[in-house]
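Consider the single chain below, provided in structure tokens and representing the form predicted alone.
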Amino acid sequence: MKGEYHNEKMETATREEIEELQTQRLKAVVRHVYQSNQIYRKLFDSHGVRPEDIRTLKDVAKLPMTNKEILRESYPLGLSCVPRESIIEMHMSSGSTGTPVIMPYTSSDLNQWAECMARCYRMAGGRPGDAVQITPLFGLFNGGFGMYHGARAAGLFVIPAGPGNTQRQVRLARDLKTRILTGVVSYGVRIIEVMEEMNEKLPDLEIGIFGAEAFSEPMKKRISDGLGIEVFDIYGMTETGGVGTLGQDCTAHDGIHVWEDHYIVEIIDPRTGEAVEDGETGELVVTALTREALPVIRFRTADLTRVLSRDACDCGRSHVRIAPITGRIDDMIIVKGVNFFPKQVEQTLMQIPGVGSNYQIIVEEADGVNDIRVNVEAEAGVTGFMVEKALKEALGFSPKGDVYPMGKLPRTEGKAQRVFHKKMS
């Protein structure tokens, strides 16, 4: 399993030579955030805190937590740390209600997030010359470029196809070798059921990076066995500086690796803020150290994960290992005083034979209180009564539902949205 690396001294570095570089970088990203942007500066005070208060890795837990309020509170350059003619890029979060986040770059920035994505796709087995498709959408959301920087550094063959025209997306990869394919988790279901209506095969296709969207193991499977693909789980965000900046699985699928020597994760108790033991599940909190522009420091993703390991992989890397992004505090649902979320939904949908990879999550509101329907697409012979079964197993209450023919639920051709929330009267 060994030998796939783009940055082999880093990346199999010991973990005594990761955590010191972590203290020196901790300490130079504190003194950079405070002396250069007066929002942190008033933050750090106002806990207490300043630079030389940092001497230690364990010193982080005195640092102020950050959260997305604060970055959309200071749109759209609030918080950078560097003079306005040092930006040469920016790309702005996708998805999300209100004021939106955006993200500035340095020449430096822009280095780091291609160093981490070439990494990715190494570490998914690309190598030199290998061609890679880039499905997501090169513009503010950050998916195509962050692909794009990454392959570039590793040396690939780009097809930069952004998404859509899914019958030329299989066309160009046929006609080009493509090995690699990108994307987000739904396209890559919709690339399937284009190929099935094509009567199409992609013999060079081997390596699939999906990421963006929940993704659980029966999703997975379904994407690899359809395509005919490994299948690799890609991690990162606006926030941290775009896909691929904080990670992705190995070879070995046992956890996604985070870059350590670019970041500091921590795993909270979301409700007290305190740090959960290594297994246990929690909230994942992001300090950014080598971002320039601006490097979130102490900062709440919402995203619910765990450590799986600190010790070194069987593909060779030492960084940690956390577990797939279970879901996000903010997205979940309560019905009848059950909470799940999502891709637990999914999950189980997976599970029931006949069923198809499109469905719909529709919570409906009404006086207070809320209901579920779960809209599903699926073969003949599957009736909504086996759907409410196994989801009764799994949630713990029966939703309701409809069961629709193959292809007639809604599509999208970029991120999918699962989830929509209706006001009853």
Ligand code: DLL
Given for the second form:
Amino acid sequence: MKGEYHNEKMETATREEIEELQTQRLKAVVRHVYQSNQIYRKLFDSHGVRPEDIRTLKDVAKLPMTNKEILRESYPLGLSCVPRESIIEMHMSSGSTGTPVIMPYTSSDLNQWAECMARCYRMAGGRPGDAVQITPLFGLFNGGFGMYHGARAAGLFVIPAGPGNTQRQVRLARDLKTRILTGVVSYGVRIIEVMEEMNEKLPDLEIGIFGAEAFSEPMKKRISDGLGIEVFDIYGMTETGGVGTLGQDCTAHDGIHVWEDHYIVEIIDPRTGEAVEDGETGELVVTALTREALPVIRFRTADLTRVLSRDACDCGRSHVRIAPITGRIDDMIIVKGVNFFPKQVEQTLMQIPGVGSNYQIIVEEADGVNDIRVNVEAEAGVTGFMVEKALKEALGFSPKGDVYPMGKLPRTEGKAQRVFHKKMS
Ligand code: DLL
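We have the form predicted alone; now please give the form predicted in complex with the ligand.
Expanding to the full complex; the earlier chain stays at the top.
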């Protein structure tokens, strides 16, 4: 099972080596943000913690937590820790509230990003010379450029396709013998659809690297079967430096390896802020150890996951493995006392034979009480009753199920909006 590595020494370091490096890097990054940014300094001061208080890895718990708010409030570059002349690139996430978060990068930050991303390509089996077709947007979204920087570092042949024009996308993949396809999960589904319409096969395609949205196991299987590829789950976010910075699963598909020489991850109970035990689900909190322009410190990601293992994996990598992301805390839906995540609805829908890969969850709110309507596309023969029954069995309450003919629900080329809130009066 041992594969090829982009950086064998780091990827297979012993736990002691990783922790020693993390300790040194934690001390350095805390000193850096404290000395170079007023907002960080005030935050640390108000928590009564100074850089010299950080001596061991455990001392990370002394540091204040941060969240999206602090980044939004400091828009555009208030939290930057380097002089403006050192910034050479930026990316931005808009988020649901509309106030954007901007991530600046120094030259060294771009190398750090490329290193993390190149490890992901190699971990998925990518080899120098392989054609990689990058379908996330090249722009403010970090997906396209991050996958590009990493592909350069891994020595791949870059096809910077971006999203859209899906027929051309399929022809490009056929003609250039694309071996690695990367994308936002819902775009993977769209490519399959168009390939079927065009009656094309892509025999050279072997590896799919998808992420940016929580995706269920049955959805992974659909993409894997539909494209005839091995699917990898890649993770990262604007705040930590972009796609791939937080890792990916390896060919063992037993959790996401987080690049621990670059990040410290903690899992906390989102209500109390206290650490939870390994194996227990909670909110992921991330400290960026090696970024210069804007290293996040104990950043509350709002993503839910759990630690699967800290032992070395069959692939030879020693970095901690976390479970695929369940969803964002703010995406949790509460109906009649039952809590669930969109991913659980997806998981159920994708197991009903004949149900398509596009769906919508409509949360109808009347007098403070939520009701759920689930719209799915399906082949003839699938009824609303079948959908309702499956969801009731899986989730414990009865949403309304509306079935549409295939192709009727809207398609997106970026992250799909699955959940819609509707006020009923
Ligand atoms: O979505 C980075 C990315 C691009 C990852 C392309 C993978 C592929 P943001 O737009 O800042 O960055 O959104 C980050 O998306 O906090 C998660 O909630 C979600 N997310 C990202 N990857 C995954 C994944 C990019 N593999 C937010 N599984 C994160 C589940 C994911 N959720």
